[in-house]
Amino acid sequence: MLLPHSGILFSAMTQLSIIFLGTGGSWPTVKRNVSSVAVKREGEIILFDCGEGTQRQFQKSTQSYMQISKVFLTHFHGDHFLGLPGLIQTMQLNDRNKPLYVYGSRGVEKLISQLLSLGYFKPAYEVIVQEVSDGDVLEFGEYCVRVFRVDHNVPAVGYVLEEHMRPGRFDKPHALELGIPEGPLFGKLQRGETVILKNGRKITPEMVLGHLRKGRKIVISGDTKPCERLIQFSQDADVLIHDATFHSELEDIAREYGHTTARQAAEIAKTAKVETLFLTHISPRYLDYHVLEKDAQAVFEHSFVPKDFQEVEIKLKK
């Protein structure tokens, strides 16, 4: 599904955070729940991936679950999706009476219908689920959200959350050589509006405002072997959020069960030039994660295994 660019700019000052709510993978240790990765966006949080336990894991963060707008599920493994059962139902008893989207591939309708059939419950607010495929991109006003096919065991997607081109710098000098007046108009011009003055000029914003410039890029891998599509789809990205099960010594179990090494996902991270790596879905083997972060960081160096709560903030370049 392409759904047409919206042309939507959004402010500059809209701040954009990543919470890892789960950092671990196959089964929760007393350190790192299993997968799960909150973005928060203004008000709105999107939530990739909720396994089990991630609605406790909120109530120990700073956020909270009744802002979460939109679930995405990258693969059907249950240290991915065992959570929504009771996150759902902990948001009816909160009276939850807005939408829930939740989003995943093949399967996903009937995989919603079954949680949502377990024991004597149904939620009063919608959930509205949608498969998604290899390829599709999901407009969401000002950012979208790309999809894209990774190599798992099963079936498995990686996500883009990218937002939409912002204006450019607003150059007040030349805006009052034009004889625009310090004020509203100021305004609307960096807003993308046309405004005219007095004398009847019209001043459009392109005359006041330099090149667009890009929003932030935040990629998500998933479960997965090294794989082409990621680089692809990962270039340039402010964040990569990637599966690194193993240390590059378990190379050959990495690829039997489907995931990557930490050296494996910074070499990813170094060659599609993104500017931080953040290595997750930590297998419970490793009580030490720095012997992880030093295996990345040897190929790339902005390379980090975060803690579950950690929250990072992810700042727009001037």
Second form
Number of protein chains: 2
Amino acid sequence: MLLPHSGILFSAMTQLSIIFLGTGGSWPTVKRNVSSVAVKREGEIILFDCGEGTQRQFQKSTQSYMQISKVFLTHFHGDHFLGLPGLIQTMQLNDRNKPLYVYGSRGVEKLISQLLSLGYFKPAYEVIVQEVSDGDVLEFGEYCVRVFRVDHNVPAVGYVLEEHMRPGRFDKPHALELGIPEGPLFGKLQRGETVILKNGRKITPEMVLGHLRKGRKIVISGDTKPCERLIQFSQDADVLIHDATFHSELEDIAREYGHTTARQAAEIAKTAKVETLFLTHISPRYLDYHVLEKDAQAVFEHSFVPKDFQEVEIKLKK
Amino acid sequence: MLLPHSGILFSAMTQLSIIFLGTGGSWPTVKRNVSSVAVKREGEIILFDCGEGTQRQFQKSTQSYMQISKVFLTHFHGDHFLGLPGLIQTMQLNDRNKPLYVYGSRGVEKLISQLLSLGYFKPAYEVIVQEVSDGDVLEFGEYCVRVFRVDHNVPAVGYVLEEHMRPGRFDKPHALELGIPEGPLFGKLQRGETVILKNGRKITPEMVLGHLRKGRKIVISGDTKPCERLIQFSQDADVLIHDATFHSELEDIAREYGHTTARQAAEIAKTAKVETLFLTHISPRYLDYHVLEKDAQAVFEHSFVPKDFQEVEIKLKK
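I would like to compare: after the form predicted alone, may I see the structure of the form predicted in complex with a further copy of the same chain?
Next comes the full complex, this chain leading.
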């Protein structure tokens, strides 16, 4: 049975990947650039934060910055946005003409207007800026992005990218019983279309599809101390990408600078019942990231410190 | 004989190196970052331009950005300055407290004030900005920096880093004749100090040193079309680092965008009788830089396309 929902059904073939472009915190190191996470969904890239050097990280990755449709900024510390003016300028030099959407919390319009008026640059395509705040839900057809306040030492938000419902499971034996011939009609029904058989019988998708199934859910914490709102917004997420700047030995320092330890991030992931936790915003002090991974895995086994350029495909559940 | 001069004599042991941090033009590629050249002289680094990602180029090099004393900007296109805010912020996070000097042509004060007020950053050390213009000579003790106007599609300048005179050749046979014992007194005289021998005789440096000798001279063109002023300011330079964005086959495009071809840069180097020409601001289109090197070498043999991170020591002539 089809259930009411606010978005558009999407195909079970829709690919969704995360590309970690910058997993380091505060300043870049040889191995880790500053913050940026790309989410690739169909032909579109949705970028979360854009630290200095992100355009070059794209070039060293398998992805193209020309596919970026939207940029979400978590907060306005340099290591999260200073790559934006260069990226915008380079896309222009490469003949971009479609608009770019940029989202961020209060002050984002001023910031982007500053970034677009540095030196002799004149934007030749539209950069559309939208201020967001806690509780906002931005609808983008097959998915939405939810905004929630986090707890850093400057105003900061986290984001949830959540796909809407997708068609239920196709009941092939029942479809054959109904006299539907195996072939293109199966695909049409799976995509939610009604079909007419040669004998004139009308078959609606509801007759052969199970309950609508949930889409995928990715949560990006940005920089934050451990916070309740994050647990709430991360419930049952496929992926939580969380600030884990320090090891639990440095919990005091983490608190002082408005960050989370690997252990604390793991506790959040466990409480929120997420499937996989990626620890990010790694402090330059940790040359051996395994200590952070172990710190988290003691609490939540599916904890990983991604390397820059690591790509993770998020599969739909059966 | 000592000649009158405006600067301070420097030791023949003074090392001078060029570190190419970013040799690409317009936007970064996998192999070349955007513009930045570091000149290391004694414990100081003098930076010419600071494209996005320069702080990370430093980390991948043998040099430390904490040693930067001065930054000279050639012009205000993003690929020449967008690395500055991140660099300034990172030096602050690493407890810099000594002032940083930034030089650039008209508008530099506004630009730096914009760069220092992005997001939540508050500078905690002094950034001292000085506007420069054609013909200025900035004195820094043992060396000076000359400013000259170049011909780009926005206001732009080039710079000459020129060491002042250094002591003349030490005439050892004559010194021994004068009864000066081999040892520490030799060093004092070479450094320009007067010494008193055990027999009471006063020996002045002029008595044992030849004519003052010239220091080293490095010229940075920034982005420019071929221009007369550059030839004039590059006379007899040890090193000319020149815009060579395109191959001579694309001379029309070079002219249109305010750049120079490799061949034209070689002609300038030849006319100005420089010792070595480094071709830089290489367009992303040239995956094989040898074509540019050959284009220049047909006119001027000592033409090279440096790779990012290449270090070149500039030796004093005998």
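Positions refer to the first chain, counted from 1. If you're wondering where the values come from, they're calculated on a predicted model, not measured in any experiment.
**Student:** Looking at the motion between these two forms, would you put S113 and N153 in the same rigid part?
**Tutor:** Per C-alpha fit, S113 goes with N153.
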